[in-house]
Amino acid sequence: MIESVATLGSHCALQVLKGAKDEGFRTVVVTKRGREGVYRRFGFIDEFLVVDEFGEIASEEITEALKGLRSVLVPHGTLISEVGIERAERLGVPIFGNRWLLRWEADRELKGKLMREAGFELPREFSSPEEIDRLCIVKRHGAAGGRGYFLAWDKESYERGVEELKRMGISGKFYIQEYVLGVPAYLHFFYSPLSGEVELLGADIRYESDVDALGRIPAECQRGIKPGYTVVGNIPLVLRESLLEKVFELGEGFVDASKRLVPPGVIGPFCIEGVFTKEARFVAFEFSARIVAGTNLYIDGSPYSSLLFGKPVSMGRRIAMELRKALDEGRIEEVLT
């Protein structure tokens, strides 16, 4: 029987644990030593498991502690970036959502396969820098929060960007994707296996350093500036209402595709990330198969969650509501892996 909700002390832990407390669960944070002071400031966190590195969540000591607390773990981006897919898949505690889908988020080839299966319009991909014939964005694999992304428009600019990252201590495999001009939109969805419904709970725009600072610098002074894409915060976005039909089609297409390719499919929160072009087409360049940090904007609810529930419902609370309903109906195995 699940009695508590646990998560890593990072990313969106506060809204996850506040939502769990609002639904009557005990709350557990696994936090790095030195960071626990932040979480002790909030009275809705009941238990603190302090580690030196987040990877220790896979250790026998922490796993047994979570089992003793009868916890379910809510995954977020830090689980992917700092614990890793291999250890996340082997964690000996129940996870809310489909833990197998996290690998498809982190692997660019699997990610593209699922997005094509969902019927999304995608930017062109380039398998080597020699193929680059237009403005592209070069990305690292995994959940890096935009750190290490750069623009390239030919082989030479790509190689310069890679060399600069190496000097910063950033290396690894890179992914080259056409840069599609449009308004960025990060669409927050929740799929309930209990009701079979896809819910839109919010949308945001990421605020990235220092590409979003360029607008404050006159064009003649921008020469030589190489913008970065590290996410430092999020800006709320309310979509034009005529776009919502397309948005729901995107969410439903993703749910159906995930069921076919990664059974049992997506469970709970996910995010589809892309841009709306001037023709109002949505070109998708990413998805996240778990809660995203942009939902932190809506701890007191979003316009969409207000329309659905008539009360403040964050994504964190929506997760807890699903857990509570599953427990009450004896269907908890349908929302855990």
Ligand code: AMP
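Take the two forms, find the largest set of C-alpha atoms that superpose within 1.5 Å, and that set is the rigid core. Residue numbers count along the first chain shown, from 1. If you're wondering where the values come from, they're calculated on a predicted model, not measured in any experiment. What changes on going to the form predicted in complex with ligand AMP:
Core-superposed comparison between the two forms: the C-alpha position of residue 122 differs by less than 2 Å.
When two forms of a protein are overlaid on their rigid core, residues whose CA moves 2 Å or more are considered shifted, and residue 205 is not one of them between the two forms. With the core held fixed between the two forms, residue 113 has its Cα displaced by under 2 Å.
Here we have the form predicted on its own; I need the corresponding form predicted in complex with ligand AMP.
The following holds one chain only.
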């Protein structure tokens, strides 16, 4: 039996726990020492499990405490970045969603495989710098928040970029991808295994420093600047209505592919990340197989969630609604792994 909703205290914890409270669950935050004061400022968190490192969520002490509280854990970006996939997969508490899919998000090879299976249009990949014949974005494996990305348009510019990163102390495996010209869009979906429906709950644009600053200075001053892609925040986006058909096709393609490759498939929130080109094609370069921080824009609901539910439903609350329904219908095992 599930009685409470737990999450790590960062990323989108406030939204997840507020949503859980609104649906009548007790709420639990696993917070770092020193940060619990932030969470105590809000009235909707019932239990505080204080740790020195988020990795301690995998310890016997915290696992037992979560079991005692009959908690389900809602995973988010911090679970992946600070606890790691191996420990997340082995966690001894039930997770809302498909824990086996997290690995497919973190590993570039698996990620590409799932996106191809979903039928997405993807940027071209180049396996060696000699092959580069157009503008490319070079990414580090496992780079978080775009740090360590650079642009290259031939072998020489690639090598210069790698050298520069080395001087900054960044090395490792690099991944060369065609740079797709278009406007970025991050599409927030929710898949309900209970209803079999894919819902669009919102969209956002990441505000990235300093690539988004370039348009603020004239072209002659831009010469020599190497844009960075460090995420600073998120900007809301409402899509042109005629794009929605394509957007649902993307969401459904992802759900079907995840069911085939990573059973039981995606459960709950996921995000497809890419650019819309001027021909209104969507070229995807990433996905997240769990709630993304961009949904924090819509704690009071988004234009799409208000159309769907007629009340303010954040992604966090949507998760709690699914848990509540699954409990009421005796189908809880369909939304947990």
